[in-house]
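In C-alpha cells, one chain follows: the form predicted on its own.
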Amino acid sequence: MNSVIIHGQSHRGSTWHIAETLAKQVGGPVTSFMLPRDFSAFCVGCNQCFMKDEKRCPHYEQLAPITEALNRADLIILASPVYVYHATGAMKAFLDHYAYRWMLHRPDPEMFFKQGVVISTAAGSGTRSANKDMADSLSFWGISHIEKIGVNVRAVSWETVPSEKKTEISKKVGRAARRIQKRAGRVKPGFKTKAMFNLMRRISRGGLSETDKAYWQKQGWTGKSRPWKKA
C-alpha cells in the first residue's frame, strides 16, 4: 500500500511518531511530507481554481510534488498536534488549496477508491475538533473510509510521554492499522459518500462555474455515470 503522510508542524513530536508508526505498520512505500517547511503558502482568495483552472493557483507549482504524492497515494495520512483546539495554521492553510477539489466543484474519481487517517495530539484536549479540521476535507474529497486516532498524551514532547500512555496509543495504532489493511484493494464509497455526491450533482447541474460544469460533463457525472463505477 501507497501511503502519504502530512504533518502539520515541522517538528518530530508525539503527532509525527504515531503517523510515522502507523504508515510503517500498514506496510508499503511511505512519503512524508512537513508544512510549513515543504508548503508554506496562505490562499490569497484569488478564485483562479474555482473559476479558471487550479493551475492558474499562484502556488500550483510549490504544491505539485504533494498534490502528485496525493494522487499516488492508496492511504492518506493528515496528522496536525492541537492548537488551540484545532488543527495547526500550516494544516488549514494547505487544506485551503485543494478546495476546488471538494464533491461540490472537481474532485478527483480516485479520490473514492482511498482510505485516509486524521491523528492528533493534545497536551490537554481538542482532538476531536482538529481531527475534524481535516476529516472534513478527506470527505468532501471523496474519501469514505477515514480513521480518527486523537491522544491527549499529557506531554508536551515523545520523550516525555507516560509510558502507559505510549502503550494505548501502541493498541490504537494496531488497530487502525489491521482495518486498513483488511481494507486494502476493496475500498468502496459508503452510503453517506454517495448521498454527497448526488447532493453534490443536482446543485452543480444549477450550475457553478463553467470550469466546474465542463468538468462534470466530461466525467459523464451530470448523466448515469459515477465515480465509483469504474469503466
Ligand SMILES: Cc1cc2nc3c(=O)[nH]c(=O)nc-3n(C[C@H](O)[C@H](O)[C@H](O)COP(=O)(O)O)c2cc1C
Given for the second form:
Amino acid sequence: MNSVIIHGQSHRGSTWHIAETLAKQVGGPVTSFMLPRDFSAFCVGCNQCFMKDEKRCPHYEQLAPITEALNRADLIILASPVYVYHATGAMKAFLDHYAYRWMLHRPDPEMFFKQGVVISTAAGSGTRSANKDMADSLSFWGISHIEKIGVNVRAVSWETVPSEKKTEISKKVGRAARRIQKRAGRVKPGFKTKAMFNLMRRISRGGLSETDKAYWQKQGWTGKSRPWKKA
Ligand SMILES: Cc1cc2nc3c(=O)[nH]c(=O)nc-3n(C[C@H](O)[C@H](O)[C@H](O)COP(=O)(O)O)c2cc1C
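For comparison with the form predicted on its own, would you give the structure of this protein in the form predicted together with the named molecule?
Full complex below, order starting with the chain above.
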C-alpha cells in the first residue's frame, strides 16, 4: 500500500510516533509531510478554486507536491495533536485549500476507493473533536473507510508517555493496521458516502459554478454515471 501522512505539526512528538508506526505496520512506501514546515499558507478566500480553477489559487504550486502525493496514495493519514480541543491551525489551514475537492464541488473520483485514518493525541481530552476536524474533510472528499485513533497520552511529550499507555497505543495501532490491510485492494464506497454524494448532486443541481458544472458533465455525473460506476 502506498501511504501519505500529513502531520499537523512540525515536531516528532506523540502524534508523529503513532502515525509513523501505523504507516510502517500497514507496509509499503510512505511519504510524510509536516505542517507548517512543508506547507504554511492560509487560504486567502479569493474563491478562485470554486469559481474558476484550482490552478488560480495563489498557493497551487506550493501545494502541488502534497496534492500529487494524496492522489497517488491508497491510504491517507491525517495526524494532529489536540490544540484547544481541535486539530492544529496548520492542519486546518492546509485542509481549507481543498474545499474545492468536497463532494459538493469537484471530488476526485479516485478518492472513493482510498482509505483514510485520522489520529490525534491530547494530554487529557479533545481527540474526538480534533479527529472530527480531519475526518470531515476525508469523508467529504469521498473516502468511506476512515479509522479514528484518539489517545489521551497524559503527557506533553512522547518521552514522558507512561509505558502502560504506550502498550495500549501499540495494541490500538496494530488492530487498525490489520483492518486497513484486510480492506486493501477491495475498497468500495459505503452506503453513507453514496447517499451523501447523491444528496450533494441534488443540492448542486449539476454544479454550483461554471467550473463545477463542466467538471460534473465531463465525469458524467449529471447523467447516470457515479464516481463508483460508469453509466
Ligand atoms: C497550544 C496547545 C494546546 C493544547 N490544547 C490541549 C487541549 O485542548 N486538550 C488537551 O488535552 N491537551 C492539549 N494540549 C496538549 C497536547 O495536545 C498533548 O500534549 C499532545 O499529546 C501533544 O502531541 P505531540 O507530542 O504530538 O505534540 C495542548 C498543547 C498545546 C501546545
